[in-house]
Structure formats: structure tokens, C-alpha cells
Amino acid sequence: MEPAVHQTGITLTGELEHDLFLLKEKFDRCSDIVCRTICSGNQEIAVAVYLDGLVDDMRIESELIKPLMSQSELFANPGRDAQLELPLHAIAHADQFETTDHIEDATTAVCKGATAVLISGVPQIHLAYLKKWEQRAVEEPITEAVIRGPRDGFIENLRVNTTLIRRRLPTADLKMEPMQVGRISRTELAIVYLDSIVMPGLVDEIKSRISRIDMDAVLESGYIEEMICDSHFTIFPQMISTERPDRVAASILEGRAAIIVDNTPFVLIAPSLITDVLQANEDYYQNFIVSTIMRWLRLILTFCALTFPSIFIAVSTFHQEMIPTTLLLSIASSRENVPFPALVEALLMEAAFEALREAGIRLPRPAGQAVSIVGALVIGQAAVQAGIVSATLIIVVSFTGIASFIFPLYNQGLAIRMLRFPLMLMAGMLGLYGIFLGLLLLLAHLCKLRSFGVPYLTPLSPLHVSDLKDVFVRAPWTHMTKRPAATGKVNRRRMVKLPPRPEPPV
């Protein structure tokens, strides 16, 4: 066998020692690494390289050391042949294999979990996959709980993930198409979609977009979230992120497609609109009328989480005569010892609501209740009574936290709490006109807004008629029979729609 020289001039020689100090000079100062020698007699036949946590030992020991002693007789008088298809005999039994002459390429092989295999006389380097590492188990995601629907989410490994996408969707025609980013972590992600229904150009788009990331490590989705988006100058989400199965099958089922990233359970899906902050998953197991009010429901405190704090500044600042007499002097001697304006007032109050929401997110779980609990009683309750901050305005902010906590996905409850601030300052300085101005600039970036060319406010603008039936209401099942016009372009039909009902018998 000639010896094997790879593009660094590296020469494999198939002499055990060589060919092992070569592999193990790469894992210099590695505690981790674990060099195993497989003997037959006296003699050294083979060495098999692995760090140690990302393989099952047991298999190792049973489905490689073992058939390759087992074969020791090959070895005493090895032909040409024999010694080539004797590793591929012995190792049968692996999750995945395959061959490499490159040093390299079997380093990073050993990383991601693989073992190596040097045979003497073989001036190769065998690699088996017999991986086994700690990892969580599929349990009901924490940031999307439902009443009603499935209870798994994604975790940490992208084979499970693609497994529970592939579940849902049995057929060949979902494509998951690999790649990997990241020139240390070389972390790996899918890209999954339906062929006969992806909006066109999507897939091509993002593969694009994500072949021009080269940096360092990609540790979270987020990472590729931020650098494949259409705008970076934007508070709003431009792709979602789940940790929810049914969601991401519904949304393929749509035309779009998802990015399931390696070592993260957050998977993005592309393209977002604006009318995903209205729509939860459990609007589509639960009755469609019931649905519908729960739907408005949301729009309304959406409405207000963005806006309430600074309606409530510009009227009790500049437009005293639209609150009631009664109500006006409730309010007028509330704030008789307040020392504040209004807006210094609601500044202060929403940025201690927006501080212990955050402590009682990052301390752990027990110390974040009490965080919580001591925030909005004591605190609150004590802020009133030394005069820092009136009654009134204590209501008004907790009503605001509390509809800020309906947003069926974090990032874009995470949009609107940020822009309640700007628009309270623009009320602050001009009142109701501050705020009309406010929401007038803000759809004018919406307007401009794009998630991977769909226009943001898509089915408002433009407008699709045919796609209003799941956004302010969520028709029956029965009448959603085409896909939305955005993205399912392709396959338009969804369903064909029932036949008249059977007459009951008497």
C-alpha cells in the first residue's frame, strides 16, 4: 500500500506509531483524548482514538475492539485486500462510517464524537460513529406552554429536532438539507422545508445568506437570526423563533421553511409577518369562535401594552379635559404629593416593572418568585405611600405588564415592551400628538419592513382578502382551504373542501 500524502503534506504510512504520534500531535494537551491499543498476541493491530464523554464505551468495546480481535487470524498473514476490507468487516455495526487519508479532516471527525481507527499496515484513518453524550430530554417547552396541543419542544440535538419535525410530516417530500457554520464550532444546522410547497426562491435565499456567515463559533440561532436578516436597523423579529414541533410543521405546511441550528432548542423559521404576534398554536385546536375572541383579545392588549402608559401621561399632562371631573380629581390627588411629572413618574415606575422582571428571569426559579412578589407589593405599595409614585399610576403600569405577558412568542412581546418608552417620551413633549406622531412613524417602518422580500404587514399591505380569514378572526377549518397568497404561492390548495353534510337519520 502506498503511503497517503494529503494537501498539507501530511504523510499517513499506515505504521501504527507514526500514524498515531501524527493524530495525537493534533490533541496535544488534551486530557480528554483516549488512545486505546488493540492487540492479537503480541502483536499491536490497531489503535482506536476517542475523547472521552462523547462515546458509548460499551459499543466501542463490543461492536469495534471486539470483531477486530475476532479477526486477529487476518492480520498474521494480511494480503493487500484483506487488510482493506477487514475494518469495513469489523465495523460494521457503526451508526455511520467512512474513510479519510487526511489528518485533518480526522481530527474534526474525533470533536464531533467520532472514534478513529488506525490498522496496521492501512495508511488510512477508519472513522466510526458510535456517539453517546448526556443530553435533555423532550419535555413541554417553558417560554410556549399551552392548555391544549402537543407537549414536547425541541431540545439541544438537531438529529431529535429534525425526528420530531419528521414525525409530524411522514413523506419524502420534506427536504432537510445540511450545512455548517462557524470556522471553530462548525456547528451544524438543517434547513427543512416541503419541496412542492416552499415559496419559491426561499431556500436558495437562505442558503445564500447563511454560505456568507464566516466567523469564529455560532453558539444559538440567534447568531444566524441577526446576520441573515433583511434589516439590522429594526426592533421587530424578522424570523421566528420556537421551541415548538407543531408550530414549525403548521408554518411548513404554509410555504416557509426553518433553520434548526445544533445545541440550541430554539428553531427559526423564515418568513415572519406581522400578524404572527396575533396568531398562538392553540387557536388552531380550540374552537374557531372561541379562537377568534381570544384573537381580538390579543390585539386589544397589544394595543395597550404599547400604548397605555403614554395615553395615560398625555391626558393627565396636556389633556386634562378629557377625563371625567370625578375621575380627573381621583387622579389630581393621588399625585397631591408627587414631586414628579407624570412622565418622570411613569419613566421610573416602568423601568423598576421592566427590572424585576428581569431579576425574577435570571435568579433561579424560587429566588424569582420572591423577587417578583417583593417588587410589586412591597416596593409598589411603599413607593406610594413615601410619595414617589402615585396610585393611579401604579394600576396603569401593572395593567401594562400583565397585557405584555399575552404575546404567544417572547421576541415579539420583547419588540413592543421596548417601543412603550420612545412613545412615552413623545407624549411627555407633545401629548396625544406625540403618540399619533409616534404610531404614525412606526408604521411607516413597518411599511418599509421585509422578512426575506415578503413586505412585513403582509396580508395588510398588500392585501390579500382571501388571507384576512386567520388574521383578525380564525375561520373553520373547513373555509381555510387555500394556503397564504405570501408564501404558498407554489401549491395554493390546502384542502378540498367537504361535501354537503350528511342528513342525520330520523
Second form
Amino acid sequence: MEPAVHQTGITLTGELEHDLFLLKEKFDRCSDIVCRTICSGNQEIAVAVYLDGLVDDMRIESELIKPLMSQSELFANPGRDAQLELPLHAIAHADQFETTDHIEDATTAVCKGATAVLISGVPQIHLAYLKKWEQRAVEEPITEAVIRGPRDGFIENLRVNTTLIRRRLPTADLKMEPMQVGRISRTELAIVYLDSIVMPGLVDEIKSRISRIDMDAVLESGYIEEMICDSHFTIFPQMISTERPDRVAASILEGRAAIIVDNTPFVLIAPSLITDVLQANEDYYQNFIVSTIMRWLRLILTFCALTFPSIFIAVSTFHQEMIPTTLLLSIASSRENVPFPALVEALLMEAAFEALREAGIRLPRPAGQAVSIVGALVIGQAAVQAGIVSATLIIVVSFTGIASFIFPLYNQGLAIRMLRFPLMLMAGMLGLYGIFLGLLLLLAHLCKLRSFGVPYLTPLSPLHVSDLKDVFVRAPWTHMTKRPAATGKVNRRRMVKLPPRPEPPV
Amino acid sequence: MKKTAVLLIAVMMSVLLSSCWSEIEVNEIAIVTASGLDLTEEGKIRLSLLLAIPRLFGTGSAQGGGESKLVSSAGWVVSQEGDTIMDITRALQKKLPRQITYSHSRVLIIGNSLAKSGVTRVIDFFERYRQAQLISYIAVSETSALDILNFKPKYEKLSSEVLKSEMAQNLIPSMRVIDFLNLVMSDGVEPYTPLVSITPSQQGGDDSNTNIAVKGIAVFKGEKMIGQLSDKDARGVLWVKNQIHKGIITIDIPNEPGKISAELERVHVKRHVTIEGGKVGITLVIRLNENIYENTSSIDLDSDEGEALIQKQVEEAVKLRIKESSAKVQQQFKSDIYGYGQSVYRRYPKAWNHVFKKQWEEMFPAIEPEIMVKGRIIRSGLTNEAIHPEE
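Structure of the form predicted together with its partner chain (previous: the form predicted on its own):
Zooming out: every chain and molecule, the one shown earlier first.
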């Protein structure tokens, strides 16, 4: 009998050899497939098929094979038709159990870590989910380190990630809607939100946008981020991607929704606003005055990272009268031997800086150190002594470099870092006028951007005065009694304002 | 589509129509740090520019400095004769590899002979030219402007820096170009400028150790310099003009050996103008606070009598200063650098226009300002009595 591939799977006969052949044919040339025959006496009574590495061997042994063998008398009985509908969960204590008639379903399930059990005489495949595969432990996220604050970060396992959030918000109000994307990868994802707080329409919008994705595979949340964002031609991230469960929990509490994608520690939060670039988790864990100062520092450094090299170019090539005489003289003296115009010089060094950083990230760690040493030499002393660049520019570049390290969110910082190159070109062509033109265009662009319908510049424009207490300052918690207006429209009250401080005991 | 086109046009226009194509690298400009103007014997103008040589400004930390380093200057003086400043600049530019940039010229030195023959023919340029800074300082040199620019200073690398920092100290008279222009053009007030000269830095020393210092003020009448006042008299002028911000007054105690030095603070001079019987009366009401810093006399600063005595002496000293300089300004130069005329105009504009304006030339020397000084000792130091050896 020639078993054909049938979607319907009615070819299952209950005959072990035949059914196993069907399944094995699917996994032809898959070296990681394991078929364990379970015998009772001389009789083969069942076969367990699974992919090595995706299942828990110990549990299969103890919870599947041993119980099955102990039930051997069922199979020994020739008149066993009555017991053929053997409920497998009667013998095994697997987490999840399924039965299917379809060979296709079984194949898919096995690929995802299920163990298919073929039982002699039963024209069905039992699927036992005894998954276990290697996974990283929950560690501190590398991209968003904190001094004060929780040290746990997301890992590549969806279920662990949802647990990390659930432990922070242990309520049934926290919904986690599952979805699946990717024709081949069938990547699991979960949309997480608080039902009573989430921005109206947001979840439906996310779901409809995700359901429109039809691609082979989704290997990282970045795929989804790009596929469902509002506008493509922008450098600004329209969703936050974070490794920190506390940030996700805080965002969910503001009425946003998170998308957790399997196989990546980066969780997406929608919508994202421009002000997120200023807000680090630690702001909320530390003294609010300190946090406010840090925010201002971040604001100023953001501006520096964006414009400092271009201001230097503009001022030194167009507006020398703006520089105090002594400073001009020292700039001039350091530029005496430099063969390039300031623009070329700055572009050269900024590009070198970005290259060093990129190289430092990509290289294996031991080699990375060598890069930084070479980089320090190249960017620092040698370039100046060789008369390629001026010492003043080195200061500008390194200060800009430091400034571009301060962003709490990596991809927000990436946007700002890259934007300084066009600004430098504008400054090199048109001076300060060019910088302002560039900033104006940037502002116009930001005004146009939306993230899931929320204007990107919220709460600055449209202005929500009451939300400003979490933008340029971090107001004390007692004063942030309401959720942000843009995302927390429903259920705005976050807390009841504290009564006056208790009097000290007399 | 239409929107994009409009946006594109706007962007193109702002980029292409900007006429902002003035890019010039910092190592392509010749930075003028001071300009000097002289009158040559042929009646032409000689413009001297003190250019900074950036190469010599470097950190230079490695070499350290010997005596030779000290006297070396990072400045380079170029000069050229011609009819107008623009003309000369053009001629100079031909000789220089870098573009002359005036925007950092913060000191304008006018040579003695040029100042005496009139400054309007040269100062016009500084009013019109985009790069010239109206807030730069102006000064008249005792000799030629070239001498001042050629001076090799000790502290700074450029003599312009020396002058600028001296002017900024507020201890000596200083004048900015814009104020000078205002004074030249205004009615009822005459301009003056500080008078700089190269003086030995050691009193009674030889000429090898010299410094640029303000020696007094150059008194102008209209656009021409007509004379100069010594440093002491210059301070008298500053008193009247309410430009004394701080200063020291040292008084002799009558009938006693010993002196008292007081630091002045919050000096405020108020000018009252009256017209009585066709005569202009000026009253100067001076309020000042004193800090006593030195007392070598036996006066007890704690006592009311002592305090009263000192205050009286301070008042007298201030009056004397003003009167001494006033005599020279009013009698010798007959130039209203005090701006009494302008005060009259402000108080009595009609009377000024009809009567005084024409006669001011004769009236000004006759004015005898009445001076009232109201001093107050606010601090007298920790030790109230002078230190005396125990008997």
C-alpha cells in the first residue's frame, strides 16, 4: 500500500508500522528525529516519536513510556477492541494532551516539541507536550542596565517572559492574547495589556495589523515592529523595544500594550512617544529631584549628541565672530596643519567613531578590546600628531560620543546618533542657518509622525499640560495621580492623593 | 503630491536663495586683533593691523618657556598707507595669503597726529563695515598707533589682549566705538578717549621693561583731539560722569601724622540742572560708601567724632579732585566732555534749543558745579584702632 500525503490524514490505520512510516516519511532526512518503540513482551505496542532536544527525556521516560509498558496486558488481550480508545492521559501525566487524526497536525506539533505517540490499534496520534529545551537563564539585560532597580530581563522564551510580567501584575485583568505569525516559523506572540486601562482600540489595531503580516518567518520582534508601524520612512522608532519587564509593566499601566515575541528578549511596546527617550526606569526608583536633574542632563546631552559637531562646523567655518577671541585663536592654532575643511574633518572623525563602535559590538570580546585600544590611539593622539585632524575636533567628537551613550533606549539613541550626519552636512553647506533649517525639517517630520494613532510629540504637541510632570521633570509620585492623557484615557486615576504627612509623635 | 512639491520648492528656496555661501575655514582667515590708524606726513592714512599668528598660540607646553619665549609675540603687524580704509584693506589683502577678518578686532588705536586732525574720516568705516565691532574699545595713542601695536607684551601674547583686559577692569577710563560715535554726533557733549602709552613698568626704570598703560584721557572737541588730561585728572572727569565704580581714596589727617585709605563702593553721582536768571547751575550730588582698609593715624574709628572727621576729609578729597580736573577741562580745553550741555537739553529742551545751544561755547567754562558729597562708612575693618606698639 502506497501511503500518500493527505491533508485529511484518514490514512491512519492504527497499524503501527504503517502509521509510523507515514510519520517517518515526513521527517525524512531529519537526523534529530527519535522513534522509540515500546514493547511489551515480544509485541510492539506503541511508538513515541519526538525531536531530540525539544523534549524532556526524563519525563518521557517516567511519564509516558513506563506507564505505557505497565499497561501491557491491555495489548496482550486479543479481544481488545473495547479498550482501543485508550485514553492516554489515564496512563501518562503529561502537561497537555491532544489527539489528532491528521498527520500534518502531528508533524507540526512534533516540530514544536510535542511527542507523538502511536499506539498499536489506535488510528490516532496522541500528542504529549513534554517540552524542554535549552534556554538562557533570566539575566540582567545588557542594553538597559540599572544601578537601582530589578535585574531581571526578558529571555528568548515567550512563556518565561509572560511570567515575568505576570509576576509584576498578578491580576486576571492582565490579558495575554496569543497570536501566531510566519508561515514557516509559526512564531508565537502574545499581546499583553491591562483590560481596564488599555487605550481604546489599541489592541484591535495591533491585532489587525499583525494578522495582515504574511511572511515566511519572524525571527525577531524587529520584523513585527517594522511591519506594523505607522510610517516606514522615518528613523525614529515608533515602538519601544525593551528587555526590561519593569518597563513593560509600567508602560502597560499607562494604557499601552506590549507585544511579546517568542525567541527574542526584546518586547515591543506600543505606542511610543518622543518623550520616552528621556525616561529611564531608574528615574522612577530614585529620588525625584535626582531624576529630574538626570532628565535635564539627558535632554541637554541629547541636544549635544544631535547638534554639537554641526555647531562646531558652522561656527568655525561661517561665524568666526561668534567665538570669543582667545577660543578662536586656540581653535585656529589647532587647525593650522589640518589639510581638510572642518566639515570633512568632522565627518571623518565621526565616521571613524561610529565605525569603532560598530566594530566593538560585532567583534568577539577579546578582539573588541584591541579595537578600543587602536581606536583610542587613532581617534586620540595619533590623528592629531599626524596633522590629520585638529585637537579641538577630537574634543568635539569625543564629547558627542559620550553624549550619544546616555540614551536609556538603544534605538532611540541610534536615531539621534544618525541624524547628526545630515545636520553636519547642512552646517557645512549653510552654517547655523543650515542647522536651523535641518532642525526645522526634523521638527516638521516629528509633528507628522504618529505611533498607533498617537501623535509622536505627545504630550508636547498636542499639549497635555498635566502630563508634562513626567517629561522635563519627574514629579514626586504623590503628584502623579493620573495616567498620561494620551494613552491612559480610560481609568485615568492612578492613585488617591496622599493625605498630609503624619505629624511626628509628640 | 502637490504637498510634496510645495515642500520641495520651499526647501530648495531656503537652501538655494539663502546667499549664505560665506564659508571660510578658520585657518584661511587672518584674524585682526587690533587695528591702528595714523596720519602720515603726506596726509594719508596708515592702517596697521595686529594679526594673530595661530601657529604660535598652540599649547606649547612641552617646550616650556625661557626668557626668549616670554618676549616673543604671536602677533604680526602689517601696515599700509592709503586714502580710505577699504582701499588700504584691499591693498593689504593682496599682500596676505589669508582673508583679513575684522570681527575680532576689539581695540582701535588712533595715532596722536590723526586724532588731532580729526577722526571722522576714518571712523566712518567702522560704523558701516559688517565685520567691525561697534563694541570694540577705542583709544588714542600718545605717539603713533603703530608703536602700540608693535609693543611686545609680557603677560599676553598680543598687545591687544593687554589693552582689552586693562579696559575691562573698569579702573581706568574706557570708551567703546559706539559710545564714542554717539558722543561725536551728539549735541552738548564732547567725546574723549583713553590715552594709551608705552611706559616703563618700574617706576624710574629704564626703557627695557615697558608696559602699555592708560596714561590719562584724550580730550576731544568735535572730532578733533585738543589736549590730554593726566590720569588723576581723568578720574576727576569720571567722577562727574558717574563712571567711578570703585576706587581708593587716601586722605591726610590734618594736624597729625598718618593717613587713612578708604575703598569706595557704590558710588553714585546725581546731576541736577537748574536755570536761574539765564545762568545754568549744575549740582552734583555724590553718594558713596566707604570701607576703611588702612588707618595709620590715631583716630578712633569707633567714635562718632572720628568717623565724622574722616567723612569730612573724604568729601573734601573728592571735591578737590573734581575741581582740579574741572578747572583744566573748563578753562584750558573749553570742551564739554562732561555733557553738561546735554543735561541742560534733557532738563530744559526748549531753553537749550533757543538760548543755550548757540552760547554754550562761552557759557560752559563759566559753569561752576556745586558738589555735595554724602559718604558713609560701612565697614571699618576688624581692628578698629590702628596698631600701635605697647607703651
